[in-house]
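The chain that follows stands alone, in the form predicted on its own, written as structure tokens.
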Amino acid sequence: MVELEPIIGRYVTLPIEGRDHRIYFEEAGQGTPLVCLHTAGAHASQFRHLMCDPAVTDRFRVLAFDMPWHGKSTPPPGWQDEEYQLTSDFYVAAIMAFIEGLELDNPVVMGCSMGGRVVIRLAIEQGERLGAVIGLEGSDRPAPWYHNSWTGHPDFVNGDFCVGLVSGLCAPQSPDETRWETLWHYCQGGTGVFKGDMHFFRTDSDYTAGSADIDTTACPVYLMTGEYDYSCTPEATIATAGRIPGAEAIIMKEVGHFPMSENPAAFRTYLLPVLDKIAARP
């Protein structure tokens, strides 16, 4: 007989900024709602093997969702009719219909990459809502490792070229299996929508002038960033957490950009303590 993974996916329509929005989900265990935010181009898979770790989902209900345009979630209707491009304030709405609409109690969430930024803002914003955030491959303000200015380029909108792009963001010790499921996950990706999620990542994310606002006592704030990620540095998730006070950054080694699935075994090591902080948190 086979085995099944623990791992329920679904659908759930949510309002968001006025429009209707088809959004898919995965979710597996119980307990603290730990929501996951996947990379730009990618989608919720990311996390698929957190969801299938005990020592997580023994305490923490894990969901996942693909933000609409990504994965399974449908884009709004009339998507034909215009250019897709992610701002802060849609990524912001969106996080807070998905919690609201499942009505989770004080969820933790963590974000990685374009997911990572945004945790900033909702603790800055939302924090009094939160149990805390946790930023993978996060900072306060973008890294310019590349240009814009090729973005427009006709094969920027291509899967593979993105596949190439993001390929060396991956540590060289990431096991080959796992190394080459996060580079599928891009060869996935609709039409121009990695190059819509840069508009968010690259020039409208700047949180440097609220970060040192966060309560971390009402929302802890853990950074915690892979020594081989040029995409966000480690020096920039270590600056961004000297301008949050009591904030923890934490420098993954042998770790890319990706380390909830490039090398999930090692990023388990660094997640199970801080997941230990926060389930001992009144």
Contents of the next structure:
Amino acid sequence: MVELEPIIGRYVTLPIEGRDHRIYFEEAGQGTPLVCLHTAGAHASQFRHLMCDPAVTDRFRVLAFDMPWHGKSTPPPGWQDEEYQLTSDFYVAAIMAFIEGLELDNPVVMGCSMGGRVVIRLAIEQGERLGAVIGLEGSDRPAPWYHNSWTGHPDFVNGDFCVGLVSGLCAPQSPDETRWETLWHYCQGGTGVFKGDMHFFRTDSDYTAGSADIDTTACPVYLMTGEYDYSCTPEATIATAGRIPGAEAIIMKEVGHFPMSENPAAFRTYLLPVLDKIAARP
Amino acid sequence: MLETLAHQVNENPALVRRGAAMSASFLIEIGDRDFHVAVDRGRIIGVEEGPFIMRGWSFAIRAPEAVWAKFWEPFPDPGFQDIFAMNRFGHCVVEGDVDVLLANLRYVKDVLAIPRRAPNMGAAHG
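Having looked at the form predicted on its own, could you now put up the form predicted in complex with its partner chain?
Zooming out: every chain and molecule, the one shown earlier first.
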């Protein structure tokens, strides 16, 4: 028999903002729940390397779900007449529905890019219920690097375009195999889904007014950004950490916008010490 | 750096296939040198060096020679690895009909990255 990966995939139906959504998630490991949030236009496979790393799964139960409309999670019934547009409220509702639905106690939430943004709001509003948040390529406010009209371009709904848009966000040092797998996720996105995520990321996620209110003694905040990320720049990450008393900013060398999937080996050297700190908390 | 671009692209079937929907021209400015690149269904049919008198093109990417040199290094420094990174940090200017660039984004980016993979392509070649 061939060797099976430790990752297990399952489906669950969760009510989000009053509508049932069938959600796909993967998990591996045992211990403190570590809920992982994928980037815009992609899906939870971005965390597959983390789920196969015993240094993580020996003490963390790593869970990653595909957001509605993404990966193997289905859009809600009636989607065919709707325009997908992710809002800050829906995003938080989906994450909390997952945490509550699976009865995850005091989970650590780690999100990348738009996931790295939303963890700031989670820390502001839900910090008492969370073990910590880790924002990968995260900041507390939008900083668009291309014109808003682009999202109206007909090619914006096209996977090949999405690949072209984000390809430069990978570090040149990232191995070809993992870089191209990361970009393949962008080929797989449903029509208009990346664009819909951009509504959240570009216009509905300025959390700066609440950043200073985060209690990092209750919910530690770690912000980890690759030096090649020009979407969420190291400067934006450091500025965000400066607005959150007690937050820690970590800038990762030779890493871009997708650390966990473009260069898992480099990423773990930065993540494991953070997980050590979280695991050492009483 | 662009003298052998046509050869490098046209001998790469995967790249020509990726650009099959593109028939347009664009301008690459390297310091005080302008290069007009004409594309027909993914094949480069001409790389012409200026100066030009009212030569038409769809979009232009302009940067100093030192910036392009950094862009074409095998492992560029952060901020120089991609035209969007360079544009964000003010190292280059992207102007003109950006829609043509967007509609052929993967192809154009791959074409522009060719000197990175073939650093000796400065030799004279059609």
